[in-house]
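Read the single chain below, which is given as structure tokens and is the form predicted on its own.
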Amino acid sequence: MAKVGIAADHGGFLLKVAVLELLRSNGHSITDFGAHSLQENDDYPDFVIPLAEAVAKGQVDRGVAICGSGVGASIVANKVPGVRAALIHDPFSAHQGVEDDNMNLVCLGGRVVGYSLAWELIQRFLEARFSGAERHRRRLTKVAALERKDLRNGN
């Protein structure tokens, strides 16, 4: 089973609580990056950034980030070099994002997807494996080169 990191703000907290129990009951090792209680004024970067850093460092195999829409979590997670996060709402993208793009963090909207769909998306995401096809490796090399480039300084 996978080592999974999970994080959510107030908008994703209730979905996170439900998903957390399903992940544990299915044998996954879980690191919970918070929130640990429902706080209406918390901020998703406070939880998603530590999760994304753990994914990038290999401290967890995959990450699940949940905010109200999933958009904010996706934006901030992708600011961490080595993280390939996507906002997912359909089962095809949940596995295809891993198979073709080596996605390592899935973002969900706690106010957008229901519990059953969220669980299906997470299962597809965790079961999928990167294909390693040459065309996909080539594309990911270009993404990694962009991450190393300091666009503010023109380097």
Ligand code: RB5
The other form holds:
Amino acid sequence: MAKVGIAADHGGFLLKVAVLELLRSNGHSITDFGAHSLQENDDYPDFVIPLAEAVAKGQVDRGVAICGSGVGASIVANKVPGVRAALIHDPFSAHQGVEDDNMNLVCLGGRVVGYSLAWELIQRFLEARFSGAERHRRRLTKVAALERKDLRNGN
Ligand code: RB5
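For comparison with the form predicted on its own, produce the structure of the form predicted in complex with D-ribose (RB5).
Below: every chain and molecule of the assembly, starting with the one above.
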């Protein structure tokens, strides 16, 4: 079973509570990066950045980030080098994003998907494995090169 990190703001809080229970009852080891209570004025970066950093450092195998739409969570998670996050609301992309793109953090919209679909997406995401195919590695090498580029200095 995987070491899974999870984070949500107020827009994703109720969905996080529900999927946390499902993840635990399915034997996954969970690190909860908050929010630990429903606070209508909290900010998704405060929870998603620590989660994304834990994914990048290998402290957890995969991450699940939930905000209202999933958009803010995916924007901020992808700012952390080594994180490959995507906003996923369909089961095909939930596994194909791992198989082809080595997605290591999935973002969900707590105001978009219901519990059942969210749980299916998370299961597909956690079960999937990167293909390791040459063409997939080649593309990810190009992504990683962009990540290392210092755009401020024009390099
Ligand atoms: C919070 O109200 C909402 O803006 C946030 O959860 C998220 O949807 C941002 O992308």
